[in-house]
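One chain comes next, on its own, written as structure tokens: the form predicted on its own.
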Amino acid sequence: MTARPLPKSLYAATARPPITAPPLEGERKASVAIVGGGFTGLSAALHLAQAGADVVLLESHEPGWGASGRNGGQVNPGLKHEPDTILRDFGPEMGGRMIRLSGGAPQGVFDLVREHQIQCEAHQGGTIRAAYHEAGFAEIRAGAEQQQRHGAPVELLDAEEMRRVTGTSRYVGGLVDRRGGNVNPLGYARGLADAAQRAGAAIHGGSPVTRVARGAGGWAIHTPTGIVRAEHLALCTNGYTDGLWPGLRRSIVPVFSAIAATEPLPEELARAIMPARSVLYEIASITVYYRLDAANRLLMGGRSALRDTSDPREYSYRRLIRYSETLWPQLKGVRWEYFWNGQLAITPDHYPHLHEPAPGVIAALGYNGRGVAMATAMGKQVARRILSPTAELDMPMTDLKPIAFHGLWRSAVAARVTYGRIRDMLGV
């Protein structure tokens, strides 16, 4: 298999250069083999190497090739569920740890950026949740009260305050969480890869894992051109999970997300449409998210066609442009320069998943649209488990449960998108 070139995107055009990551050649031993060069695998490799472990990371293409290098760049705090639901589902001890881990995950990203001097346009300007109907704002208010009880620095915004921070009168209310922010995600992934490599991790691109087998003293991890023999195996493939490990691909649903980006906007126009320079996502059945980058480009993201596409004529991109012009009519006539999409992983319960499907094997995946912060945090959890098997983790270890009728996921996702759009139009 030949490594596929990085898809065209704004990030591919502007991010720092990739590291040198040659394909694995021949046979070698390691204490840990990691499959997947996204945020989870790179974070795990960095934290393991810093602790002195002998680590080999294997990536089919290049580090950051998948969703880690294609997402909206939003570094958002928290999980999909609010604190009271998390505590109900997992109890006060584990639930409390999950709340603290997810709430502090953005700070973990920005700390790594500072520690390793990662050039990725990092900006901790806060995350805004926005509601354009009263039902959504009621949901935000309830969540804000719960988060404030747990010490989160969140603040409710009324319609006028939302207009002031977003430049549009679309929203009836919202919430700002000062812990959030944004990065160029491909630059961040490449920076993590560089930091892990400098810490001693071996990183091999163009090295798809074709087979894993239990052997004497550990696992044999096969690629087309080599074998790694390791005591520990970490599976960190998220939305691009394949059939390498039985049942893992069928435990998540891959969902495509599309992003369109404008040319750099004049400073006056940029200040008019997003004066607070926070990142924003809407509370809706089918969410839309957006931000400005360091060059004043508007990045507008949302659900995509269920295939890789960079064709600006594709409906997903045309819809994003129309919606942008609805929010800010002054954008009409602005040139849109970049169009790209990628796969993220949704879990049935909307929690990230940690599994240990066999002795010496750990899998982490399923970030439900919060991958920049949570995948980084989960990579550190993977490293902690490998370094100290008896250490308490801040996410639960759960059984691997394949989804029934998983082969119908494309039809199910398409139906769910249609249903969600109808709900959003009705304001329910």
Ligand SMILES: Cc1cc2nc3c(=O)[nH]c(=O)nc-3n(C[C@H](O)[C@H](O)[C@H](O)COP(=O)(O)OP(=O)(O)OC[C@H]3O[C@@H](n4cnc5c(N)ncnc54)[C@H](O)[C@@H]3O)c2cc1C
Contents of the next structure:
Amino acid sequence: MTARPLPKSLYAATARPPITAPPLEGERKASVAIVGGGFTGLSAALHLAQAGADVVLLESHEPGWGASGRNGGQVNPGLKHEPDTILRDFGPEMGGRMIRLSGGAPQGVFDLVREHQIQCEAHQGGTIRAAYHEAGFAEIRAGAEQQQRHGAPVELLDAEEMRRVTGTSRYVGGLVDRRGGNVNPLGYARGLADAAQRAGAAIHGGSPVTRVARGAGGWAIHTPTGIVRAEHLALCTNGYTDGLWPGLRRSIVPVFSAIAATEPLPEELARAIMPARSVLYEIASITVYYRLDAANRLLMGGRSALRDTSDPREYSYRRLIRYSETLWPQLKGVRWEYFWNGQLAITPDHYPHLHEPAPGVIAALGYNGRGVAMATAMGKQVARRILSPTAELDMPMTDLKPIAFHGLWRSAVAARVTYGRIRDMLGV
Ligand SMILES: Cc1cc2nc3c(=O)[nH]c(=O)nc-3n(C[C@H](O)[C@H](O)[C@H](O)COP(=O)(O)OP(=O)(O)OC[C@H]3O[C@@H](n4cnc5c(N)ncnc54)[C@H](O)[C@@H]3O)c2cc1C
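Since the structure above is the form predicted on its own, I would like to see how the form predicted together with this ligand looks, so please show that one next.
All chains and molecules follow, beginning with the one already shown.
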């Protein structure tokens, strides 16, 4: 497999330059080998290297090539499930840890950005959840009550307040969570890679791991041009998980999401659209998410074709533009300059997953669209587990369970999208 270039995204055009990460050549030893150079792998590498571990990270393409360098840049707090559900599913001890980990995950990102002086347009302007029908707002209200009981800084917004913070009268209500914000995600990934490298981690791009085998004293991790022999192996491949580890790819659904971005908008138009410069996602079966960047570009994200495409004529991009113009008719005539998409991992239970499928092997994946903050936090959990096998984790270690009928995921996702669109139209 040859290393593939980044998609022609806004981030590829605007992020800080990449680090030098040449392919692995020859054989070497390490304490930990990490597969995957997104937020999970880079955060694990950084925290391990800072603790003095000898770490090698292997990435098929370049650090940030996967979802980490392509996402909406929304640094969102919490998990897909509300606190009471988490406590019901995992009990007060583990459930409480999960709530604290996921609630504090955005602050973890902004702290890393500050600590390592990462140039990534970081801005902690809050995350808004928006509802355009009463059923969605009822869901938000129920969640807000639980969040507040757990001390989260969330506030409900009525229709008028939503109009004020979004410049559109589409929403019947919403919620703002002050812990959230945004980054240029490719800049953040490259900054993490830089910090990990400076802390002593070896980072190799153009190094797809093709095979892993258990040998004397650990694992042999093979790429086309080299081998790493390591005591620990961390699998951090999320939506790009391949057949490297048996059953791992089948434990998640690798859905696509697409983003379109405008040219920089005039200040007045940008201020009319999102005066508070928060990030927003809608409560709907098919999530739409958007924000402005530091140059006043509007980034609009949502459902995607089920393949890599940057073709502006593709239906999902045209849909995003049409929807934007419904929200803000004054956008008509604005130029849309960038179109890209990527894959993220959804788990059947909508919780992030941590597995130890064999001695010395750990896998972390499945952030269900909240990976900017959560993948960073989970990378740190991976590091903590490797550094101290008896350390208490803030996310449960679960068995690796392949999904039945996984081969049908494309048709299932397509059917779900159609079903979701009908529900969204009906407002149910
Ligand atoms: C379009 C889009 C928008 C999104 N928007 C948001 C958002 O606004 N907010 C949010 O919180 N989350 C969002 N997400 C999700 C978020 O980006 C991910 O959850 C997160 O980046 C996952 O990070 P990761 O490191 O686990 O995986 P990735 O960043 O996907 O990295 C995995 C890496 O593993 C590498 N790899 C795979 N197999 C091998 C192998 N055999 N050998 C070597 N390397 C390998 C891949 O090349 C890839 O670079 C979005 C995702 C997409 C695609």
